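Given as structure tokens, the chain that follows is alone and in the form predicted on its own.
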Amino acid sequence: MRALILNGEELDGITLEQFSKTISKELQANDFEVEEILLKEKEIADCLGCFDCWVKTPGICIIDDYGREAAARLINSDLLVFLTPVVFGSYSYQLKKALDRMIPLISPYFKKVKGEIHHKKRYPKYPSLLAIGIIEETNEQTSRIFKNLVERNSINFHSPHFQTEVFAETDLDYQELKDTVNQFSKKAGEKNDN
């Protein structure tokens, strides 16, 4: 099985290297082939919002940069990990601009999901989603906002399983991070009807 870590570490800010190594090691221990994309090192332009990826070049962004490659790698993974500093309850800029470029992976058509309108699937299989948010110090409101955002995004990503955890850098317990990744990777590894 394939796991893809989208590392949203910023140019300046919290360093996520140790988090990434811990996550990778736990995933590998659960038989995942792990790839990490350190987004700040990649040339990914901001989404133009033109929707050509839906109407002119279905499934492919018109911007020819690493965003296309990231989208292909994402849709071909079984488990997707968002690793990001939490910025105002949301993703880092690096992760957010990459996620905006994933719009080609969903259909422009809609369906009702639990009484809400959401995009239909473009592909038959989508990865499970584990989001790990890192904040400087514990903040329940920020954590709650981040968890809600990831839950909403998991619906549009058609993730068969999702989980979000927020860890404070000041009182981080790496064993708790290991346990989270270990338990979720087992769940994501189960056969699912995506």
Given for the second form:
Amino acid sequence: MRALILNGEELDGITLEQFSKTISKELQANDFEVEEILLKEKEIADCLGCFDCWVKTPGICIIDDYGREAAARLINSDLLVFLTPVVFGSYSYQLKKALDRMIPLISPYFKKVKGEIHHKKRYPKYPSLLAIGIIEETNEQTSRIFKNLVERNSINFHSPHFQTEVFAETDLDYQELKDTVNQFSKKAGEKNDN
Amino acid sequence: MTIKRAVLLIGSPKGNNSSSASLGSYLLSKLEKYDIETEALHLHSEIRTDAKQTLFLEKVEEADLIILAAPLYVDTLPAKVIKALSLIADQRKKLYVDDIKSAKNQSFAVIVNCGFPEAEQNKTALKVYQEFAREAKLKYLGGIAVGMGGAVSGKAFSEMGGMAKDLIEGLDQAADDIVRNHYLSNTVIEKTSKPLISQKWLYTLVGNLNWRFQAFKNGVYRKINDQPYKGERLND
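Output block for the form predicted together with the partner chain, input the form predicted on its own:
And the full complex, kicking off with our chain again.
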């Protein structure tokens, strides 16, 4: 099984290296082949909002940069980790520049999910999603927004399983992070074909 | 605080050919009738270089009111909007630390639109915008959530006929509220979140047909469901 860590560390923000190493080690211990993309080192242009990836070059973004490769790697993984500083309750620019380019992985066609309209799957299988948000200090409000956002993403990215945890830099418990990754790895390793 | 100057930040990469530009420009035109000086800035070009970012922040700082009009991308703000708002928040925080007296009272209102029929799908993004306002120490005047953005798609409201009636009335009321620096009234929220096309099934049917038509025009009708990355083995 493959796991992909999308590291959304900012250019001038805190380093997430230690988090990434801990997550990676725990995933490996659970038999995952792990790959990490440090997004700030990759050339990924902003999405143009053109929808050509649906109606001109179906399934492939028209921008020929690392965004295409990131999409290919994401869809061929079983477990996806978003590792990001929490920015206003949302993702960092570095993570979001990549996520905005993942639209080619879903279908343009609409379908109803629990009474709401979303897009159909393009692929038969999508990875489970574990989101780890890092904030400077504990903040219930931003943590709630972040968790809500990941839940919404899990619908639109057709994640069979998802989990969100927010850790405060000032009060960091690596054991809790390890436990989270360990438990989610086991869950994601189960039948992953929703 | 009297609002004398308003700046509209357009967060769509599609520039003037976007629903964000249509919605934001309409609201701005209404504010101009109250003798408010206005300026519209396209975020994607305004923060491209360091030099441009400095100018952008100066323009934002001059305004009493910041209006942001942006699409919903992957359930939240488009990447570029996160970047622009981070710049603004950092600048404001710095001002408050360095020289609190020079930190100006500013207000912030937002219009979010999504391609899904349900305006409620913008709810998470609105919470993010509110949090931005809190962190940047801006007075939050509220957020307008619009669904079925695909039906607007850069059009002027005059071209949309009766379909845009509620939306227009809602935005007119929003201008009235904003001019008084008041939080957006319930009428604004209700009117602007009403579906532009009353039947959801009709919107999705037309939407699905439109994707097929565009793919046909581009000669890829049979490829629309392709899975180009299926089973691809990628090496480092």
